[in-house]
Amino acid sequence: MKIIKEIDKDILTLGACLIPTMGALHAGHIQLIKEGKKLKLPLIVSIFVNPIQFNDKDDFANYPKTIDKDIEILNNLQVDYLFIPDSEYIYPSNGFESIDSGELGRKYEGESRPGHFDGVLTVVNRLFELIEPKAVIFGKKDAQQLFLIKKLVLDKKYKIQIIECKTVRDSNGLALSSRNILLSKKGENIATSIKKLLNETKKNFLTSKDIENSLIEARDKLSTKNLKIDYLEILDYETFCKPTKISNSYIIVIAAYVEGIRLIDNLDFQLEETL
């Protein structure tokens, strides 16, 4: 594996596979590195925690680091590039183009953390621009930033193949995530209720079909006081907006906090299966 800090020609040469991550690797990035490697492209990794997708500070600077395990991680798996770029070679002083992430960005996650979707569609542009993927993967457990990106590289017109991969789950179907670390094992236990609580709310929809009370009767049945839910939606999957009476396909999308730690979580259905 080589390591790189910029990006020469012979790279822009590859038409690379490239997965964007903010490091912390774990289960989750190992199987977007094993989806990208049946592509047969040469496969490039990227570490950047991004400064201007925080909204908090003190979150920017408690996310977590593990550089060192990350790199020998990524060298098992045989990834060709990691790319671990400086901030001012990605964002460099004589300009980069900002994106605004519209309307939607400022929706659910982007009401909650105001500029993240700007910041997360800003340097997901400056490494489309400056690594010029072939193919770039994306796992489904942020699912309203995937289709903000999908949406920029139809507006870019971006030749870009995005990729979605399962979110991966723990044993107990808590969704993994960088940030899992930072909780204790009692506040592992607590996450465990955001995917029961998505699959509450799924059946109470396909019970009833009556989106609000789906969601008030989920939240008063597995309701705690360790888990702090900041939104909870039923929204059309192919918008990614309010439900209509054509609608058939669904996703539940959440985000909660336990112990102080943000988490997401999403769960996508159709309207025709069965309990």
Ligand code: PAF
Contents of the next structure:
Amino acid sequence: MKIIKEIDKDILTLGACLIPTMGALHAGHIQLIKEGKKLKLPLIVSIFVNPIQFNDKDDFANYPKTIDKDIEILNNLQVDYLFIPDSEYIYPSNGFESIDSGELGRKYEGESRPGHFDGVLTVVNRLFELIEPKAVIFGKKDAQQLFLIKKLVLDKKYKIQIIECKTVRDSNGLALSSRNILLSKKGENIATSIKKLLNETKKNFLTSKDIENSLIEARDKLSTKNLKIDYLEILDYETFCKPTKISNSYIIVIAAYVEGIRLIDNLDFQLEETL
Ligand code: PAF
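Having seen the form predicted alone, I'd like the form predicted together with pantoate (PAF) now, please.
Let's see the whole complex now, leading with the same chain.
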């Protein structure tokens, strides 16, 4: 594996598959890399803890950093390139394009983390400009991020294939996230209620077809006080908005705090699904 801090023209001609990350790699990232290897394209993993997507300075400062372990993982997986740019390379002082994530970027995750999606789209756009990948791989755990990146690719008419990978969970159903290492064992245990709550909400909704009541019931059933819900919504999967009419596919999105750590998860499903 070649570790690079800048992109040279030789890489551009390769038509690579890019996996953007902020490091602190876990089994979820490994799954993305395994998917990437199937494409038989040169594989570039980027590690850049993007300062402009953090609205909270402490969250940025505390974001887990495990670069030596990350390099070992990527070496073992025989990734072709590890791109670790400096901030000045991504955000040159002579200017770069800032992307506005629009109305949707200010809802759900964006409401609690003002500017977050502008920062995500700006860095992803910079990575696309610099690397010109043929394909890019994202996890479905960050569903709103994925939705907005797909929109960016359409708006900018990028010829980039987006590959979506299903959320990887631990044996208790907790979605893997770099932030999980900040939880105590007890916290991890509490966090498993998130997936249970998603399943509960889906079941209530498929039975009643009543969004508001399903959400109220799910919240009432939440048995632990140690988990603070920020939002829990049932959205139209196609528009990522609150449904205005019956849709065929839905997504339940949740953000919750456990031990002060913000965790997100989601569950998408078809209306026709049997319970
Ligand atoms: O999902 C992430 O890890 C980040 O938001 C991303 C896409 C690498 C941009 O910094």
